[in-house]
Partner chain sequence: MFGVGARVRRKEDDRLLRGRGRFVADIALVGMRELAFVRSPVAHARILSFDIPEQVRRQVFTWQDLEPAGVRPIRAASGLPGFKVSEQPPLAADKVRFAGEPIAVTVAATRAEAEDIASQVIAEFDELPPNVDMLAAAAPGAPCVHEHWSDNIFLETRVGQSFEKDVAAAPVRISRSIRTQRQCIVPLEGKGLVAHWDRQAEQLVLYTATQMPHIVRSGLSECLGLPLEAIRVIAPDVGGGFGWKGLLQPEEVVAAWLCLHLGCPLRWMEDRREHLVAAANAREHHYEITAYADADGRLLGVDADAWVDAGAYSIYPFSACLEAAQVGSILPGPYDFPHYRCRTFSVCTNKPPIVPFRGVARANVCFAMEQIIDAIAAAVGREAWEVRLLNLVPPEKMPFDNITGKHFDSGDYPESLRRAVAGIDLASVRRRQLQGEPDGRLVGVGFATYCEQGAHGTAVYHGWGIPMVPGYEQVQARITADGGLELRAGIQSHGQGMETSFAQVAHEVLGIPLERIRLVHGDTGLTPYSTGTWGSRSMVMAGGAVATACRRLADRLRRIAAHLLQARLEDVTLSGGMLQSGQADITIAEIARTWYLAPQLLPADVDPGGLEITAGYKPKSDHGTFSYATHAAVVAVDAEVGLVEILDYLVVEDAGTMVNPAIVEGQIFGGVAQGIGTALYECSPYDDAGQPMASTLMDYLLPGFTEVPAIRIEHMETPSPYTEFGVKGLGEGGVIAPSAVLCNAINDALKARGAVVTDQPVTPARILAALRNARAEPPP
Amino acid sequence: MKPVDFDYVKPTTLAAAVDLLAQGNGSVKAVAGAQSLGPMLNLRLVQPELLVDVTAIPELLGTREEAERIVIGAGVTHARLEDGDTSERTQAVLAQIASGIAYRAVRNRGTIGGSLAHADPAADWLVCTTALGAELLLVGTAGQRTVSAAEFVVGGFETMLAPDELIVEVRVPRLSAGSRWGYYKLCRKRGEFADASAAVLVDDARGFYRCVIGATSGRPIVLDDSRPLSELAGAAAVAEALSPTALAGDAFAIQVHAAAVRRAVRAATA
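May I have the structure of this chain only, in the form predicted alone?
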């Protein structure tokens, strides 16, 4: 199939992009790498009247390092992060995550902000930025606001993003030198969307411990204290830890996600 007819604009300023989004009453879509939006257009799952290409907006394209965090423009591609656009220990984590997304052609075009805005429950950045305690800077006609990655997603393919807002920055806290990180996704072959995924961060220096479970068909499941997970002996114990979550009642889903959790914990504690 082919998409319905639409207009296309490529603004060079953030203000111009926001104004275009605000004028559309929901009929305007922002686009960067189009790795998700492109197929949806062809299948006519979305039928916008206007596409606003945000890849020429400087605020979305840079990275910078601050004392306590690394700031990534929403238009930065997976490939740039894979290749080490940032440094320090956090960079190794970001590069690891990025390298497992699809294949290189997709990583050359797909962006971190686009992935988060799309909010596919099985996507890598959704789970990992939540586990890392990242924040997102959103800009719209009403000004700017900052939300945590954990709060940003409200459901499968649903976010707090207003129709006139863009993700401008992803702010990832620096990991302490002794921090431990593990991420594992179960999929049929490397690079595919996950059937189950889990990310675990243990950062004693900051007192930050989190396990996030993804590919749940809804928003990621956040366990704010990942420390007890390292003490769990087997599948039954992990399943018990997951039973109060949204996976309750689905024995197969619990077992599959429990396997992802155990492997992420193993990677974080190895």
Contents of the next structure:
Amino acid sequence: MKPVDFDYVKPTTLAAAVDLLAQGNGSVKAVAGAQSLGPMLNLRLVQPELLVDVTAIPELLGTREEAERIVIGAGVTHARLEDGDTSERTQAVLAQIASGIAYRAVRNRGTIGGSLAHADPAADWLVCTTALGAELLLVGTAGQRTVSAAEFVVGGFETMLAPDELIVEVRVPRLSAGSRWGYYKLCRKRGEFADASAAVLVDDARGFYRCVIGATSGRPIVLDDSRPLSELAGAAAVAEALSPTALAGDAFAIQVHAAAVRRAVRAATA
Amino acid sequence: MSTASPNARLVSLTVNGRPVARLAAPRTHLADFLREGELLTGTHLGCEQGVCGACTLLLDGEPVRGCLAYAVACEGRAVTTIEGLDQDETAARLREAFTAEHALQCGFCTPGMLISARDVVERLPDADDARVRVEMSGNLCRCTGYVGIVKAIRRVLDDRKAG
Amino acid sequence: MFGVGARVRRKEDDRLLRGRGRFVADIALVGMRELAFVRSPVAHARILSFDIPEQVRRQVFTWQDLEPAGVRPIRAASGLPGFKVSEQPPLAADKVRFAGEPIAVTVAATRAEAEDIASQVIAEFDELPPNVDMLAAAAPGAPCVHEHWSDNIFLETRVGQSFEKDVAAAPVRISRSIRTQRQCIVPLEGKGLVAHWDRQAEQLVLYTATQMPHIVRSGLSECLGLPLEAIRVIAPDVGGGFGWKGLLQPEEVVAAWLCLHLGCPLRWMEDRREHLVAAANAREHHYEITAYADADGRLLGVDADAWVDAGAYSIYPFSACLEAAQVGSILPGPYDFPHYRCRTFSVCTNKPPIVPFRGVARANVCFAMEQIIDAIAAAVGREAWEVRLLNLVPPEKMPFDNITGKHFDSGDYPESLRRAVAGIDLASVRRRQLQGEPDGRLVGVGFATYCEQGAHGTAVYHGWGIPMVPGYEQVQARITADGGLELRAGIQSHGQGMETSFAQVAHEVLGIPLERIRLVHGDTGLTPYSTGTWGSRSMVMAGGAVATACRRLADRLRRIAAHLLQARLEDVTLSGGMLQSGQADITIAEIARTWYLAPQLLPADVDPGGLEITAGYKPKSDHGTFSYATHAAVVAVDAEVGLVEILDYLVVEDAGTMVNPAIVEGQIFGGVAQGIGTALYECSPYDDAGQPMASTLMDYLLPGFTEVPAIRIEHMETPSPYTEFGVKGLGEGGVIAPSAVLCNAINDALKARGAVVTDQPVTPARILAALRNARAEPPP
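Previous: the form predicted alone; requested now: the form predicted in complex with the partner chain:
Now the complete complex, all chains and molecules, led by this one.
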């Protein structure tokens, strides 16, 4: 199948991009690598009048290291993160996550911002940036705001992005050198979307602990940070966490999500 | 390839080292642009869903899905298709290994397979078979069961190490 | 070195490795326009009306345009008594019978624009209750898919008699309900075609991605009312078939008519979504089997009812009943036992028609029968391979006529099993199971043995009464004036490497170098009639015809050589492309030059047919060949998440004499990979409304590099007594056993927890459900 006949612009400034988005009344789609949007366009599941290509906007393209965090432009590809400097703890974790996304040819085009904006519940960045405690810088015609990755997603394929807003940066707090990270996803087939996933960060030096369940039908679920990890990994805790979702009562889903949590915890505590 | 659209515009690319400028609607993906416009039919379309990898080609030297890259979004960039790898040394070694190891049957997945295999050989010279399989997992083959392809890539990796 | 048995490199490879093959999508004709099909969004409904915007009205065609022009529905009847005939208008007439059925076609300069128009065509439907599940559809009172039928059964067949009283005292009685899933075939290249009217030849020319160009031509002639000589069907390079390209498609009929009607070339390329939701599907069976055995595990009888979900229409040429009726005749597999009864039902449902997918019916019956064998073994407390060994036809009984009259030609079935048991190192797997895995996974080992009929003969197909019966397979062979060889065959090579293997056969006979031998195939204008490439037949049948033609050419060469060398005919030998008598010799090229350019030198009694010949071939037995194999696998089952890893996979196979071992192995590797897909991944589910749920390759999972292990193969090579060189058909074999082997291996792994899986694909959800059920009901 071929997409509908859309128009296309590639603005070179952030201001121009958000202006174009604002004019669109929802029939405008921002696009970077098109690795999530492309299949939907080709299948005509999305039928925009205008695509706004954000890959020429300088603010989206760089990665920079700050004292407290790594700042990743939303337009940075998975492959660039995969090939990043793995001697630095945070970047090593990001590289590990990136290397497990889909396939290299997809990672060469697909971007971290695009993946987050697409908000497929099964996607890697959604669950991982939430577990890492990342923040997103959103810019729209009315200005900019910072939101946590955890609150950014409101449901399956739904985010708090206004029609005229773009993700500009993903800000990942620097992990301590001794921090431990665990991420497990259950995929029936390598590179395809996960049936269950979980990510765990144990960062004693910063006092940051988080366990997140992904690949639910909706937003990633942050498990209560106050409980010990071993308790979080129990099937009862996972069943309870899934109870408000469409997966409630699904014996298979509860079982594999519980296993994912257990494995992520094991990886982070081994 | 759609050119009748009011949205059509001139797209300029370097294709296999040669400048190309052609009118294309923005909805035209790179594979269609090359196949229908340039008659470079070695880039095959197996799904147009970004899964099968048959349309894999090089964009500025990196493998990408031809069906998920719209030509208009590649303005000014360099595209290399299977036809552009005739003189490429790694590709030549892979072609030799593919035929020696019976790594192709119908040949439909083969161009995309070679593009990805070339990337693996050049990017990951130390890859073991398990890594080769992981790195190649974005290319589907329905004929060979992958056995010959893994052996062919192994052969080229080993040959390159041996010098 | 290069003849029969040589592992030579393929002649096809260079063009394909350089992206210079010519697949149907690569063909561009001046003025060519593109088609898109409008497909039914509902599974079962009456079409009330079409709403087509006026500005595109002339670019949209429906059955209302085709029928008055004389286009006829596709009709594939079987001569078997009781068969109910379906008629499939290539664009739905008054009723749609599956979601995805073509209801209109649009034409535009580009595919994208044709799709734009298609999206504006709206049909209004009066929806009817759909038949989604085959058992419900077969039950009395189900709404009829074809309203003039009395029920939804295309055909019921019966094999054998009731034998309950003969086995009343059997110590072992095993009953199983087994379900196999609906699959899509998914060659990497979808279907596609380019149709045009050749004004000079005054012919409709259809380039189409098909395995059987001559059969497509016959079908087009029937549907379009054109004489056969006015139609030429050409299969260019074809990107895999596996059965999906072995039928006449509605889209071919529509495009062919429309190109005549519009007077311009037309192209249609099936996209992946169309393939997954609207193309003919495969393999959806249901079995209720009871087997009886003695206390050692010796089979006493098998009693089975089998249902095949044949979809909405009978496809041309194989019909809707071939698969189910085949189940009845091959369910006994490679085993020898005294009692057998099987009823089969080809059920009509509101789903796409089914087409014979590589290993048709055999993969399913192997899955069912081999589960039964393992269950018997469990019941009698023996290793499953021991029970298999007890029941396999032993070599001293070959050739062997089995309980359904199948004539097994040759081989040592038990030896393939013994070698598999040794090769997979069963003892070490058993030790490993006792020790347990460091990562907690459960290890299991499974076996399956099968035999595979290939190169089915005339009598086998005559029995079906379908629109195609294979007879003598013909090949034309022509020595050119410079000593090259042209072969023309009506089969179609789409990955099987016949441009190479046929050249090897010709080289074996004539000694002409491979690079001077060229195969023309897949073009009705250039090749003798053939039913095409299907049923593991081309190497046996067309390869046999190549040998026959070349032998007859060799005889003519020798006669001319005898004259030119002034030698006695019986003294002239042909070897390495050279004809010799004593010290005198002459090359084939010199004889060819004489025939074409210096005929004055030829003997007076020279055969006027010259150096060109058409030879027909059939094996000495009309039953076809029987390859066989035992597959064995070791798996690790992750009981926490239900994932299965294949740790080892071994095939011990015997396909008779191998023409090219590399090609043989390639066929097996690829078949096993597809079988792994069937076993663990591939499924095309439908919801209660008859909507297909898998419309992308993100939903329909194909096995990839990381899902297929480094398969090992051990060869046995028992020639068939009935064929040229003793070759046997083997193209389908690899796909037959994997789902049985993996299911048995998974069950072997799960048995410690008392769990059993019986349905495929064996998904994580099914494995975990089996484990949960086992916990709920501890085994007795």
